[in-house]
Each structure stands twice: as structure tokens, then as C-alpha cells.
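Take a look at this single chain, the form predicted on its own, given in C-alpha cells.
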Amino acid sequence: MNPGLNKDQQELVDTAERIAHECLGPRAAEVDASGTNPKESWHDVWQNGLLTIGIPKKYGGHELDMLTYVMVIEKLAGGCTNTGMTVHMHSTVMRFIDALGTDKQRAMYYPEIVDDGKLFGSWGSEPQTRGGSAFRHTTITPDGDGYVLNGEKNFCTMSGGAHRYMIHCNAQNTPDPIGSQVLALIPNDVAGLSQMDEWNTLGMRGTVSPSMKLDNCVVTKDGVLGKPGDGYHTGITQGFSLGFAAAYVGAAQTALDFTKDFCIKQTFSGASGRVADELLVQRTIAEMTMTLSSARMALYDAASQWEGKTANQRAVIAARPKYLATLASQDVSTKAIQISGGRSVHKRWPLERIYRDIRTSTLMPPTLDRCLELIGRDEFNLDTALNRDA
């Protein structure tokens, strides 16, 4: 599938492709067996000019369209769904400083990752609410030169990793949850930040997102980006779900690949042929295959339009590649599983792990209840809100 990209952004996709297959994907079955950041993967990303995706040319990154860029997450994800997955929820913290900082700010922060190779995390959910909801428990109040930060937040992706996180909070008590949220960086050794609960979960293992307390963190002025409510009318947002459908479909894409060449090779004593001669593989690996390309097909097209486009708007665009890809993923690692058969269970093969990774990372919201939400209200050309609780 060539979507007419230019040569710059085809080689920006094809060394994304080069390092997950050579570097990111060797490392995968570690970074899940042991539940631990890929650092070493995350240093191959920084050292290949991709930790910059997110960034301004005029900061020393690639300031990538959002079809280049889903392709460049794809591809990344292929090769380890906990790298891909990272590198997109940091790209997009990048997009955030870009829209709401200021001058000062960009220059402050952007080297950090340029120069250094450093990662920062978004931390946005929190136990006491559902899944994408617009409402923040977790308090900024100003205090002297700067802020204070109380609250609690769970699936703190990057925790231990990163080098900086991006708070999402509330700045006062207000009915208005998407005019009151404010975004706020911290350091990774802020004083009054502690871990919670332990990282042991069914797949994304490499994500290590345990819940955070903070407890009267001190936040300068530099550490807030914009004004209260900025953050959601930037239509970034919405971008996490490109990102995360780009990554389902990449991890689904390396399982439909490893089980088409195991088909290719495997026979079984009194066959008359290989597993891809069977009529009934055959049917299963089309199945797949235009299960996937529909929902890569719904994706960049959804990429393709997003420039421009209101956070609404984006609402809505976004919906759609999510709700495919999370389906397709699902139906794809299922069937590779199937076709391999028992021996697919087995940690020396991918299968199982990207099983578990899309199970896990499909839950994301938007749900696909919700997502199904916004597309049905669309079609009726009802108000979508950003948010069901806004």
C-alpha cells in the first residue's frame, strides 16, 4: 500500500521498519518477559532520529504530518507493541508543547529529547473515573512562584522511564471538567511522587504504567503548558487514538506475517502438502489479510484529513480507524493463533505475546462502544461532544 508519500517520509517509514526488525523486535519477548521499559529500544528510536517525530523542524525534529507519522508508529509497533505504543504517547506530549507552550518553554524542553534522548509520559487517567473521561481528580493549586499537584493517577504509562511526565489536572472545582483541565510537566525525581501499586498485567508489559500518588509536587511556572482548558480545544487529543489503532495494526500485521510464513513451511506427517495448501488456511489468511488492509485503508485515510480539522471533528475522524483496527487486531491474533495451533502458546513464539499486547492495549479508550458513539451521532449530524462527561 503506497499512499503517495515523498522520499523523505517513505525513508522516515522504511528506517522505522529497519529498526523494529532489526533492533526493536529481537528485544520484545525480554521487554514482556521481564515487564520492564525498553530502554535499549527506546535508545535505537532516539539514535535513528525518530524520538523527534512530534517535534518543530525548527527544533531539530521531523514535524511529521499525521499520515507519516500513524505509518512510522505502525511500523515501530510491528516490531514491539510496548516500544511503538511509548514512542507514540511521547510524540504526542511533543505536539502538546508545541500547541501550548511558549517560546521558552520549546527551548527549554525540546533538547531534552533532541540532544539527549529523553522520553516524557502523559498521565491522564485516574481511579476513580472511566476510562477517557474529561474529568480530573487530581488538583493544581497555585502556591508561591509556582503549583502544587495532589491527586492519584493509574496506568502511569513510562513510570520509572521517562524523564518527564505530563500531569493532566483539574485547576478548580468546576462543572466545566474540559474548561478546568490543566496540563502540567514534573520531573520523573519530583519530591512527593510515589508508586502505588505493581505493574503485573496481562500484556503491554513493557509500558510499566503501575498508579502514581502525588503529594504536594511543586510544579514551576515553566511546568504548565497554556491556559486552562487549552489542552482539549488543540484537537491533540484526539490524536491518541490514530496512534493507538496504528499500533494494533502493526503488532497484528507481525502475526499475520509470522503465521503466513508458518503456513508456508510447516507440513504434518499424512498431508498431502503444506499448511498454506489447505483450502480452509487459504479462506483464514484472506479473511485476515482484508480484515487488516480495511482497517490500515480506514486509518490513513483518517490520517490524511486531519489537518485542519476541529477537536470535534477529530473526535469523530478518529473514531473510526479505532474501531476497525481494534477489531481487526483482535480477529487477526485470534486467527494466527488458531492456524498455529498448540505450539503457538509457546513464549519462543510471538504469537501468544502480541495476543496479549493487542488484548490488553485495545482497551484504551475510546471504548468501542464509545467510539461507535461518536460515529452514529455523526451520521445523524447531532452535537459530539468531546467528551461524555463534558
Contents of the next structure:
4 protein chains.
Amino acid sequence: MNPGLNKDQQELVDTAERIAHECLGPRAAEVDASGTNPKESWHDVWQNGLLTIGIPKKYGGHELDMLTYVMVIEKLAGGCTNTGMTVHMHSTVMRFIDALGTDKQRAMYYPEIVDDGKLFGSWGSEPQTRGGSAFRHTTITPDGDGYVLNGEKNFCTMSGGAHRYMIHCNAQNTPDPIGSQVLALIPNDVAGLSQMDEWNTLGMRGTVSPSMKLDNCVVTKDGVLGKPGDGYHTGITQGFSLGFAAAYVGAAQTALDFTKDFCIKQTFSGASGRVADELLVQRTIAEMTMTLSSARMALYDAASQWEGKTANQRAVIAARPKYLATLASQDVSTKAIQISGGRSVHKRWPLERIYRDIRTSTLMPPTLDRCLELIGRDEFNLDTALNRDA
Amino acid sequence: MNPGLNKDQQELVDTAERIAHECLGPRAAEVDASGTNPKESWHDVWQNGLLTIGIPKKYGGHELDMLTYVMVIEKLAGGCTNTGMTVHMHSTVMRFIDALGTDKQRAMYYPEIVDDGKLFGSWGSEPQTRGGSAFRHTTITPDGDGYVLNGEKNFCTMSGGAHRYMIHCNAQNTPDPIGSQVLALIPNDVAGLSQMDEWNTLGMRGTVSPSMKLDNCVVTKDGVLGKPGDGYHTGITQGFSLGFAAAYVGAAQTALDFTKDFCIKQTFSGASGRVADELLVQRTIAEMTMTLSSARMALYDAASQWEGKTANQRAVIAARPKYLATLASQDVSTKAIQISGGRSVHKRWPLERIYRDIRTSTLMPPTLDRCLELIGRDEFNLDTALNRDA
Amino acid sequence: MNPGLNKDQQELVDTAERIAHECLGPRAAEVDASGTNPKESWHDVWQNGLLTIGIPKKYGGHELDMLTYVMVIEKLAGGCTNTGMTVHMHSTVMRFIDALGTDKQRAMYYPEIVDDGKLFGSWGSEPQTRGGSAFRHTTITPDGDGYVLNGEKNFCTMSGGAHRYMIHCNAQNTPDPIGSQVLALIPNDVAGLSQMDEWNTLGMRGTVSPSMKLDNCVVTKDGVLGKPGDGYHTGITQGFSLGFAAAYVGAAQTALDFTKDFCIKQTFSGASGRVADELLVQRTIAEMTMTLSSARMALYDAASQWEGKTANQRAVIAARPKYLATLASQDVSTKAIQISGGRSVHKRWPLERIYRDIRTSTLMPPTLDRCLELIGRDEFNLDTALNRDA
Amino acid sequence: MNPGLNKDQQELVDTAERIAHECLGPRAAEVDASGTNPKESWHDVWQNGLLTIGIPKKYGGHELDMLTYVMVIEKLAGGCTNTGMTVHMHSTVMRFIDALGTDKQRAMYYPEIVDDGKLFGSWGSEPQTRGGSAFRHTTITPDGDGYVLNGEKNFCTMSGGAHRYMIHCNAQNTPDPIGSQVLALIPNDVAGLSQMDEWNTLGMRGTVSPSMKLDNCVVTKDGVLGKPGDGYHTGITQGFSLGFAAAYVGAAQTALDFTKDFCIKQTFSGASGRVADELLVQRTIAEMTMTLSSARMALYDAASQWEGKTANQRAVIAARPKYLATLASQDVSTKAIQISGGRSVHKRWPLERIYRDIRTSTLMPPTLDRCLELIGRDEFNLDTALNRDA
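Condition change, the form predicted on its own to the form predicted together with another copy of the chain:
All chains and molecules follow, beginning with the one already shown.
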């Protein structure tokens, strides 16, 4: 049992590990090849109670603490990176609904997940903006009883596959780009929503994240979470990085396990033993093990510190594992291919897929540069807002 | 003009650069997506006189010195990695025919390239053997007037697309695995040749390199180049690495150029200037430039030393640029994606393709480990045979 | 309070930190410059009850668990690397006496430390042997009522300064180099002991570790700890690495703290702020912080796992922090000098001394290569004896 | 013979190599230990005609081209880093006198070197200024027939040992910090010159570079080279980096040679061969060889391009080898110690001295950060002035 987990928490982590192995993993190659959402795997996640890890117990969810949460995401991503990442995006939206929503909103939205197994997406990126800045180019404007949204979004994860999308938009009614940010939920069949390009990418192909256009998309009053500016201060946005780091660690662990298994089973003509008996291979496996273990320790340590911290403190706390897990997972997946040699580039092996997923997903904000800046500023007690505009 | 090139040599390099830009580059994405040989690009290479760079002048070729040669391969790979690598494989077979073939053989085979634009492949890898060892599991046995081949080969580049394949096989008539190696040419429609698996890979998809089975494939007397064991001592095998290094450098240069162009043209909302005006970007571009420049200098230096060297000296000479170009091209293509951010993972941009091609092609033997070993042994005046069995 | 420590344990760590700051640190430059043992600092360590951390409570010691122990060594080394390392060597001898000694031996030796503040050294290295092998060239031979020692030892730490030395010697009465190893205690004024060279080194100058010759040095029956071969299986030798890692982390932390303080206080003409306000400095400090934090986490994790493990398990457990702390401390001390610039090379600043101490002390066995090998072998469930001969 | 050198040039390089080996090297340890200028070695440099390598032929010097020049400095530093670096500083002053001085000045100063073997120093650094900025805190003011200097200088190389010092000072008569810079020569016994601190440092101890105070030091009219602002545009300042890089490469080569020699000669008990026969050692030597070779190639390439370039172009050209040689020499000297193990930290071996010299000398401006910035800006065709104020 993991230190710091109670029996119930450990059980959820074990469940995640089990379905990752039995259900998610066997479908991962097909999800990648087809570039479609892992809907069957989402269904398994739901059936096994893990689609509600970000939902309060009061509404039938698990209301997971951050440490158990990152372990669950790590395990899911170990089976299928696309599933792990999308469940994490979805679960983060659940946290926003809890933190900013009214009782009415919670009662309206949560059953869609608990009872029906639906997923919610979160769309932030804009073509004009880089990760460090506030989203301000997608506008929300009062209109009749509700509002309308207008703008363009990039990397619209689970486009088509999720039931609702939480849009990071901007009321533009104050000069403060953070203070006028709004989180608004739209159904996936809202009028005015259209796809602008294809999602045909290096990796994370099963997230299906094309660019989308919002053209006077209607948001009802119940679709708006909290007041303008509330979102930033919840400290939930900062948690995206923790889940990303968990997914990188989980995917890299699978690459490492596969490689070790290859080394144990493979012998070559003329060699005196198995690949595992070669000193140079042992050394490389040792390096992979240590870098991954350091990233995981930093991740669990960060998750353990999460409760009770401010938004800016969380930006720094999450930046450490994001940075270390990015480097570790890239290192591990690269060395996995190097050790396994030419055969590892075949799509019938999982290594090249994990390698592509890691390279792609580690581009998620905050960037390595931004992580370093936040951590360094914190060491000097300088401001550490995740968004430069804050 | 490059130092060390005369006008004719420079003209060939310029031609390679021009067709890479005008013809090969525009087709590179489609070659990758379809996973088929770049036949139209080969045609352009032939039409522009670059399919004969490894053929003696006497037979209508350019008989290129190694320095000009690597520059041509570098330029071709800058447009399309698949084209650059396959033309290099083909040209190396041309050198084997020159070194080991009889006048009759030269007169028989060279016109197929000079006049008809055919390509020749080279198949070495075996499932049971790693790069450092001699190929010994594919046998050549006297049969009637000629011989028959039996065995399995991996990474059979240009399978289906080339006109003939040069097979590294083994007469197994001596206990010396190097001394009994034979190079034998078979036509692509030889009876008994069958494909064992699909070529569906991370990168280098246009080389079409599946595993192939040779089941009593007939080789005529004219299909055998030289006597058993001759191949190793020509020092031509060692030249594979030089061309690989050239292809890595060429591909990485294209990634770097594309990235610089992006930095110059792109501005983001809220930023004070272009991406190119950011200090962190400038630093990263500086690192990319220097590592690539060091690899290229080492490559040209190695190529300039090539003439008159023994097989074992060439193994070391080629190991240096192979090692440096592997690391440099991986570093450059990784940083190109990091700088360009999320958009770079789309297949409508070239970066992710180049990234995949580099990651795949840098697995070609000798491995990084083997390169280091050869170079280190040479520093201590220890034996530096490319093949451990030599 | 550190997680996992009780109040008494934390108090000892706090004491170590306090005397490191108040007593050891101010003397560290002079200890280095003079190349003499830190006798005054040892006295402070004794007076503050930290010379007995490896001695059982029954005999008046603190009998520290491994986690508290490494924290104490880390703090002491943060004030003076020479003091931290020598107290660690001494304390490890205390553990050997506890594990292998008789009640009579314990009652004879421990009061010399508890009551009189003496130190015990440990001499292993031999000119003919590298770290991975058993010490076999220094012999112990029955002679009269006791034994005599003969041989040469390198890196004889606390030569002249300690009260007794524990000699790793060999009975040579079996073909098994590990099984015939003996640990024997000699007083520092034993006849036949002579110094072979000067201890004038890059760093760790205050350990005073010249080469020594043992020429028929008499060992009484009470001077021999346990039976031949017992020493290896106690799993105490493996703990040397943990204390080394602790010392590296402590020394590097002091370098980091000093550098941060410099960045906060220093401004340069023409700059818009303090050094701490520069992005490139912030990034470097972030890197230093993370690498050191990862090493420390691995160290505490290893120490927490120590109890109940076999000698071979401990070899692996200790190899991880030894490896990570070696790299981290070298990285931190190098970057500290880079950030601080030219002024940091002056001996009136502490950075160059810490840099030299780290570079020197990280050469202690097991080497980085040996650590990687042990860790890699463990991943494949292969044998992980610290000594190759085991 | 080196490509690009004629017989005379090669002869000078050979002479440098010979005296480095025969004269400078044997004294290097004592120069370091005593922290005094290498006066005897300077004498040898003069007697062998290498003190005039920066002096025009017309005045009896060798007027070396930049390629031969860096090779000479590299060789000298290979014997004694202190000698190589000081001869380079001196020779750069010679170039300033040639570029900015009048015939009268040349005729006055050069014979002091050619006939009498004197050295000239160059003092730039100021306590308030970092490398990237113009020196402005040391003032030159008209006074009577000449001028007076006032201010403080750091890193006053050859203090006491040189015959004259060229002071980078500032007329402060324009708002342009570059345009008002002046180069002024003072004799070493000028009134008002006093030493502010001791030079007791990590390495480069034989340069004797304390902080100095100039208190109304008189400069005659003949002591001023050119008009205010002239110095910057000569492009000579930029050449400091080339010579530094040459010294790093030379020192690192000596560390590498020493290490290889150790590996060839040393065997350990229980090992199956020499240290040189170990794979891990061979690999590390290969890495050292390649990184050093890449730095040297970049250095020679830069030197070959030097003629006819502007000051800003030279800033970039020199930044490349400065950057690569810094990293390479640190890497090589660190690995040399790692391979050689504990014995390498003894002062009776040269490795720890070279390690300290390299760590110290690589702090000379421009810093690694500044080099990256210059190179990156050049890639984007942005301004690349060595001084930020230019």
C-alpha cells in the first residue's frame, strides 16, 4: 500500500491499475491509429467508478484528495495516455463546478456523469495567446436571458466526444484580463459551434483536439460558473499540471516496464547472455529508473502539499513535478527506443506510440521555461502567478 | 562555394539542394503518410544526374569523392529524408559493384541505373543478429550453375521499389564469420522471395523496409560480387555511417530553418515583439546552431580523410560524425518542437515528420554505444573492426 | 519538523544545524587552508552530544535510526564538509563495534568516545585495489597472544587525529576474499605505523588522509571485531554511501544558500534590478533547487527503508542517493560559481572551497559507474553485492 | 603540418609546443602553488620569439595571423595555463598598440618587448560592472600636459609582474559609454597605484590578478592610444575570447593526454587488463575526445574567418569557440578526474591544478549566457555588439 493512502484510496488506485491493464491498454493502439476518442475505455472508467473522482461525495463522487487523484491518473495513463489525459481534463472541470457552481448547478450537471457516464471538456487555448497569458480573445456577451460566446479555440480536447465543454472566455468589461475571465459550459450540440481543421497529429491522437469556432453560441445563465475573475483564484487551473505530470509518469513507466521485459526475454546470436545481462543496458535502465522515480517522488510530494495552498503557491508546487516529469518521461521513452533498437519503431510495439504521446503531451502549458521561471521566482520570494497577467 | 570543392562538385551539391527544395520537399509529407517509396523523387534524382554519384565515370557516373558525396546526400535528405537515405543505400551498392565486381558485372549492372534510373537496395539485418556482429544466418549455397539463398532479413529497404537487392549472406564454409560473408545480387522478382510483415513505423516510412523471407532464391554466377570475405575489407560498409550522418544533418537543418522562419514571422498577443526577439528563444536557437554545426564539421572532416584509409580506420573515422550527428539531429528536432509549441505536432507542419524520421533513422547501426567503443578503442590503439567478429 | 522524526530526533537535527552554523562554519576555511583535522569542531560535536550518534543507548549513545542520522550528517557537512565526513566515518566504526563486538569490547571502546570525545577512523583503500573489490593486500596474521598487521593503505582519514583506526584487513586463510576479511582496531600510536606521503589535495583537506604503512603493527585479541567474513554481511559498509550522500547534499545546500543570498543583495551598475531579478538567474536557481531536492528526497527515502534489509539490498538502496547526490552536488556547486562569477573563485568566499570539497568527496566509492551497475542489476533481479568478489 | 599553416607558421606552433613541454610544464605546479607570475616561463617565451606574436613585422614581431596565433596560445597553455593566458593578454595589448597607436608610440613601446622581454597587462573589470557593459567607473581626466586616472579595477592580471598596464578607462565627456572609452598605458611603478586585496584563488593563481586602486595615476600624452571610442571599433577586444578558448582547449588536451597515459599504464589487482581495456573507460575517453575536437574545430574555423570582419561580426565569431571550449574543457577536466579516481586529487598530479585553472579561467567574459545571446541574435540578424551599451 502506498504511504499516505487509506484502504479506500488504495482500492481506487488498484482499480485504475487493473482496468488500465485489462481494458485501456489493449485498445490504446487502435485509439491512436484511428485518432478517435477512447469511448469504450471511458465507459470502463465510468463503470469502475473512476469518472467521478473529481465530484463531491454528496453528489455521488469520490471527491479524491490530490495524492490519490494523481495516482489514479498515473495508472490510467499507464494503460492509455489518451484516456488518462482526457479523464484528467474532465475531472478538473468537475472541480471547477464544485468550487464555483451553485447547488443548483451541481445538482444539474453531476448526474450526467454519475448516472450517464458523460465527459466534460475544457477549452482554453487561443490562436493569439501563449500559455502564460490570460485568455481574452473569446468573448462572452450578455444576450437575452443568457449570453453568447464568440471566438476561436485551439486544442479543443474531446471535441465531438464530450457531452459539454467548459469554455475559458472573457467578459472584457474590465481592463483586467484575469478579472474579466469567465468559465462557461456549453453542450456539444450548441448552435454556432464548428470545427476549423483536422486533428491529425504526432501523438495524443485520441484526444481529438481540433480548432473550433464559436459563432454566437448561446450560454444559459446556468452555464456560467461563478463571477468573472473567480476562476483564477480557485487554484484549480494550477492543478492541470499535476495531472499532466501524473500522465507523463504513468506513460513512461509503461515504456520502462515494456523495455525491461524485452531485455529479460531477448537474446541475440553470438551474445553471452540476455540483453538484460549487458552492462550498458543495466546502466541505462538504472538511469531511466532513477529519473522516473525522482519525478514521481516530486509529484507525490506536490500532491501531498496541495490542500490549503493559495493559487500562486500551487502554481509553484505544480511546476516542479511538471518540469521533472516532462524531462523524465522524454528521457525514459527515448532511451526505451534506443535500448530496444530498430524493432521498437514498429507500430505493432507500444513504444513508438508512447514516445509520440509523451512528446506531444509534454507541450501542454506551462512550458518548461515557464516552470523554471515560477520556481526560480519563488526561491526569491517574487510573485508566482501562473498567468503573467495576474 | 564550399572549401575543398571544385566547380563541378559544387554544381552537383547545388543541384541536390535545388531539387530537394523544388521537387523532393513538396512530396515528403505524402511519401510519409502513404508509406510508399518516393518513386517520383527518385525519378527527379535520376533526371538530375544524382543517381550515379557512386558509379565510376568510365560507366557514366559521377564517381564522387566522399566529401562531395556526403554534401549531396545531406541536401537531398534536407528535402525528403526517405529519398536521401534510399539514394545513399543505393549509391553504396554502386560502390560495392565497383570495388568487387568484374568488368562484366559493371557493364551489366551500371546501365540499369545510368540509362533506366533503377535503384538497388542493400539488405543486411537479421532477426538473430545485432549490428556489431557478422551476418551469418542467411546462407548462400552452390546449386547447379549458381547458388541459392535461404534466410530471413529485417529492414529490407526499398522492398518492392528497388530493381535489385544486394544480400549480405554467408557461405558458412569456414569457421570465420567475416571470411565467409558474401554479397549477392538478386532481382526484385526472384522466385522464393516473400514479405513477412508490414512496414508501418514511427518514421522513415517511405523506405518501405519490411522483413523478407528468402526461400531458395536463385543467384546466378554474375550475381556474386567478389570472393567470400572480400566485402568486409573494401571499407565500403563503413561508409554507410557517413551517409547516415549526412542525412541526419540535412534533416535537422531543415527543422532548424523552419523553426527560425516561424520565430521571425510569429508574434503573440501581449508579447513585446516577435518570437525571434525573445532571449530564451535566441539562446535555444544558438544551441541548435552550434550542435548542428559541430556535427557537420565533424562529418566533412571525416569525409575529407576517407581516401586511402583501411577498413578499420574508416570504422573509427565514420563513427565520430555518426555519433555527433545522431545527438545533434535529435537535439535540434526536439528543440524545434519545443520552440514551436503545440502547433508543431500537426501533420500539416513538417516538424513532426522530421522528428519521427530522425528518431527512426538514428537507430541504424552502428549504435551510439558501438560508436563510442570504436572511438575509445582507437584512442588506445586497440583494434577497431566495425564487426565484432572481424 | 521533518516528517518521520519525533521530537528527540528533530532536536538532534536542530542541534547539528545550530553548531554547524555557529561553530563549524566559521572554522571551515581555516581547516581547509591548513589541511589539519577540525579538532575544535570535533570537540563541539562531542560537547553537543553528536559524537555518539552511532553508539547504542545502553552505552550512553543516541543509537540513531538511519533517517535522523543522515539528517545530522547533512547539517554538520553544511557547516564544514571535513567535519561532517569525518564524524560520519567515525560513527560508522561505532556501528561496526556494536554489530560485531562483544560486550567486553563495547564496554572498552565506547567510553573513549562518550566520556573522552575521541574519534575512530576507518581505513580500507589499498593501492592495488579499486573500490569494487575486497581488500586483500593488508594482512592480519596470528602472532603470540594476538596478531600483526602488514600492508599499505591509501586515504587513511584522520591519520594522526583519531584515537584508533579500524583496519580492513585480510586473514588470507581461505580462497574467498570476502570471507577472509577482518576488521581490526589499532591505537594511533601503535608501533610500526608510518606515514608514506603528504596529504596535499584539491579538497577535503581537513580529513588528513595520507597513505600509511603498517609494518608488523600489533593487534590485541580485543582489537578484532567478530570472525573473518562477518564484516561484509552486517550491511554496515553499505551505509558509508548514505552518509556520503548526506554530506554532499549538506555542502551543496550551503553553496546554494550562499548564492541565493548573493543574488538578493547584489546589484550591478546599469542593471534594472538585483541579480535575483534576472530571468536567467532565476532559471538556474530553479534547476539547482530541483536537482538538490530530488537528491535529498532519494536520500531520505533510502534511509527510511534501511532497517531490516540485507547487505545486498542496502547496496542498491544506498547507490541511488549516492549517485543522485553526487550529480546534484557537482551541478549545484558548479552553477553557484557560474552565477556568482569571478568573485566566487576567491578563497575569502566559501564557494570555491565547497566546490573543491564536493569534487573530491564524490570520488569516494562506490563510483558513479558502480552505482549505476548495482541499480540496473537490481532492476533485473541480478546479484547486487557491493563487492564484486562477494 | 596543420592545414592552412605555412612552414614558418607551423614552426612557431612547434616551438610553442616544445617549450610548453620542456620549460613551462615542469614549472606549472610551482607557479600555481606559490601564486606568483611565471617569470621564468615568460623569459623562455621571449627567448623563443613568442612574446612578439602580436607585434608587426616592421617592429621585429611575428605579426601572426589569428589561426597561427590561437594555435600558439593553445600549445603554451597546454604546458602552463597561467603562462598561456598571460601571454595572450599581453599579445592583445600589442594588437591595440598597432591598431590605435602612432608610429611614435609603436617605436616607443615595442622595443620593450622585442629587446627586453617585458610584458604588458590589460585591466578592464570594475567592481560595479559586469562583462556585458562598458567600463565607465575608472575615469581619465586631463591634467597638466597629460591625464590622471582614478578608479578601482578587479582582476588586474600580471599586477606587479608586467612592465606596463593598459587601462580601460572613460573620459566621461559624452553620454555614450562606449564612445568615451579610452585605452591608456601606465608603467607598473606609477605613483598612486596600490593593491587593494590579495590574489588567493581557486585557480589561475599565477596570473596574480588582485584588485587595484588608481589614485590620480599620471598618464602621459604618449600613454593614450587613439581617440575616445576608437578602441571598441577595432574588433580587437573581441579577440580576447579566441585566445581564452585556445587556452581552454590547450589545458584540456593536457588533462586528456595525462589521463590516457594513466589508463595505458595502470592495472589494478583483480582486473583482467589495464584501465585502458575497460569499456566504460574507452567510452568516456571517446566522449572527451569528441567534445574537445569539436571545440578545437570551431576555434580554428573562427580564427580562419577573423580577417576583414567588423567588431560585431567578430563578437559572434568568437562567441562560438568561447562557448564550446568552455563546456568542453570543463567536461574533459571533470571526466579526467573521474576516470583517474582518488589519486587525481593529489597536488603531485597535474589534473587537479588543470581542473582548477579551467574552472577559473572559463569565468572570463563573455559569459556562457552572453555567448548564447550573441549567437542567437546573429541567427536572427539582430544586433550583436559585444558590449550591451554599444
